[in-house]
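Here we start with a single chain on its own, the form predicted on its own, put down as structure tokens.
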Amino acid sequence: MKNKKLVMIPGPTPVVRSIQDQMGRETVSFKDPEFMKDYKDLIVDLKDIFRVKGEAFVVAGTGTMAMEMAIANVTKDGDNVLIVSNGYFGDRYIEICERKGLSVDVLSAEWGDTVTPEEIEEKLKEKDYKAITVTHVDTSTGTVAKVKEIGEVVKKFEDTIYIVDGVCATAGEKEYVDDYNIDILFTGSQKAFGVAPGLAILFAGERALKRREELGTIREYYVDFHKWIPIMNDPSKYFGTPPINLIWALKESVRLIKEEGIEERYQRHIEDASYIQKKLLDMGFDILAKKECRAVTLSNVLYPEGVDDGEFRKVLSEEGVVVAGGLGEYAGKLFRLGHMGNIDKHVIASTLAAIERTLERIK
């Protein structure tokens, strides 16, 4: 008899059944009213959750197109551009200004470490930034970036927009949009939300509208800010055909944020983390990222001397548990664990359980 597996990877993240459920209903017409509703609701939702006076736009997409989208509402050609890099998902935006035509310099950290705030605001003081990335968590180290802290630096610095890549991070590491200083967060449905991969997620805050506003119009099509801006006001207007079973999928996960309470939530991540990676410390296991800059919504472990990557996963894989592989120079020699959304304790011990019998069989 198989066992059932759980899909611990650093997302898609198991979805429960509430949110299966929602994805399951019979779908109506966009034009549909109480599905116009479900939709203007789940923004305000949003908006008050995440602490934004400015606009939430949930569209059809990925977390890369959601980068895409917040750097292209904001620069233009030529504009110099800071990315804050903690791994492999920071790099992502690299290629992505430079195909924009933008003046890109990199700040990066070792892997396993984070870029400090004081090491940003030495950066920033070098030239007139138009923007800085940072990505919050990066999943390929299990790194956690400083964003309220970083938000400080950047308020002093008045022509940069700050962007956040929350992919990895929100609804499970705390983030508040206005109150962090940030002008835009995005992230995916598929990662702490619990729900399934189709859904960009994006907040602009007042000063990313005004930077959108001051550039006039912008190459750019499916991502303007100006396209959607008019729907997400009022979702019977249209632009593109919204997907309508994921946004109720996504309106049931916020119904459980709220339930639950975002402080809570935060809460949650950070004990269920600290408990999994002392669990694995205990195993012979060891946790890439530094312990003053580990993340609350994955672990990347790295194998006690003499385990084999491709044995452990496969076994592990056997006792009814999937992991994601190390990525970089660690592909090979981590395994990367997804601990966050709505994930329970028993979801937990299985995982933490399933990981010990296969050391016991590999050994």
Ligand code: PMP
Given for the second form:
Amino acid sequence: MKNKKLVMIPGPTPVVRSIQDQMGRETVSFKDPEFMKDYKDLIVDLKDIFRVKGEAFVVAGTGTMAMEMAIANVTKDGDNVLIVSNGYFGDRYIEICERKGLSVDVLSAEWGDTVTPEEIEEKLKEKDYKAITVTHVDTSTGTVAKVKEIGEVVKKFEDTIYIVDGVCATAGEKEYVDDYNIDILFTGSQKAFGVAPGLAILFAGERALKRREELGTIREYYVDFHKWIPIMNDPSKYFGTPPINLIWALKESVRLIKEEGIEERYQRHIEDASYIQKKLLDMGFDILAKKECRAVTLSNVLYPEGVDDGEFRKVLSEEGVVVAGGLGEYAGKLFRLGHMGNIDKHVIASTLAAIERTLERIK
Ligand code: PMP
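For comparison with the form predicted on its own, kindly provide the form predicted in complex with the ligand.
Time for the whole complex; same chain goes first.
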């Protein structure tokens, strides 16, 4: 009999049946009154859950598009920006900002560690930075940045817009937009929301919207807040054809989040991560991220001496679980295990058991 494969990479994460069902519905017109209401209700719920008085955008595209959308709406040519990089996805922002003609400074951490709020405060004193970007969880390292404490720091710098990349965090790691002084937070549907890939979700607080106003016409078209705000407030208007089934799928994900409770969801992620990480350590693996900055959404798991990455992941896949390889200099040295979104105790138990069977088989 063929094994079902559990996809335990850090995105796309497992999509539960009730969300799949929304994807499989017959597609209607985007002017369908019920769909327009669903879209509108989704936007209202998202703003409520993530506590933002400004705007929420749900737009077809991936996390990378959301990165561009964030920076495009709050900066203009030549502006100083500070990029805080705790790994591969922090580094991705460097190229995005350089191509946009921004003047880029970077604060980087060793992989497995994070830049501290104190280092950020010192750096922000140096120049008039128009924006700072911080990756909440860098998927390449499994580290979590102190976004709340960094928010307290950025608050002291009036001109600096605080952008948080929540792609591997939002709906798993604790995050509230206005409460944490975050100006822009974004994610993709395929991570802790547990929806198929294809949607970018972005929140813009009031300070970010004011900055957008001040910029006048921006060069970018598809990602311009001003093109989308009328649609988010009134989905009967048209700008780009909405991805109807994905929007329904996200609405179902939000329904599940409301049913669970966002605080309870955050707590579940904490408990699951500590259980999984303890079991992996007991099996002889190590975790790349330092203890004090370990994410709850994924683990980047270092192999014990003598375990070959290719063989391990091939046998693990035969045992029914797919994980991702390491990035950058950690390629071949670790595997990346997602544990975010809508996964239950059965999925966790099956995953850990498959890892144990794999170790048995390859030793
Ligand atoms: N930021 C982070 C932290 C990510 O993990 C990813 C994707 N793994 C991205 C940005 C880019 O998202 P996407 O692949 O959806 O474009």
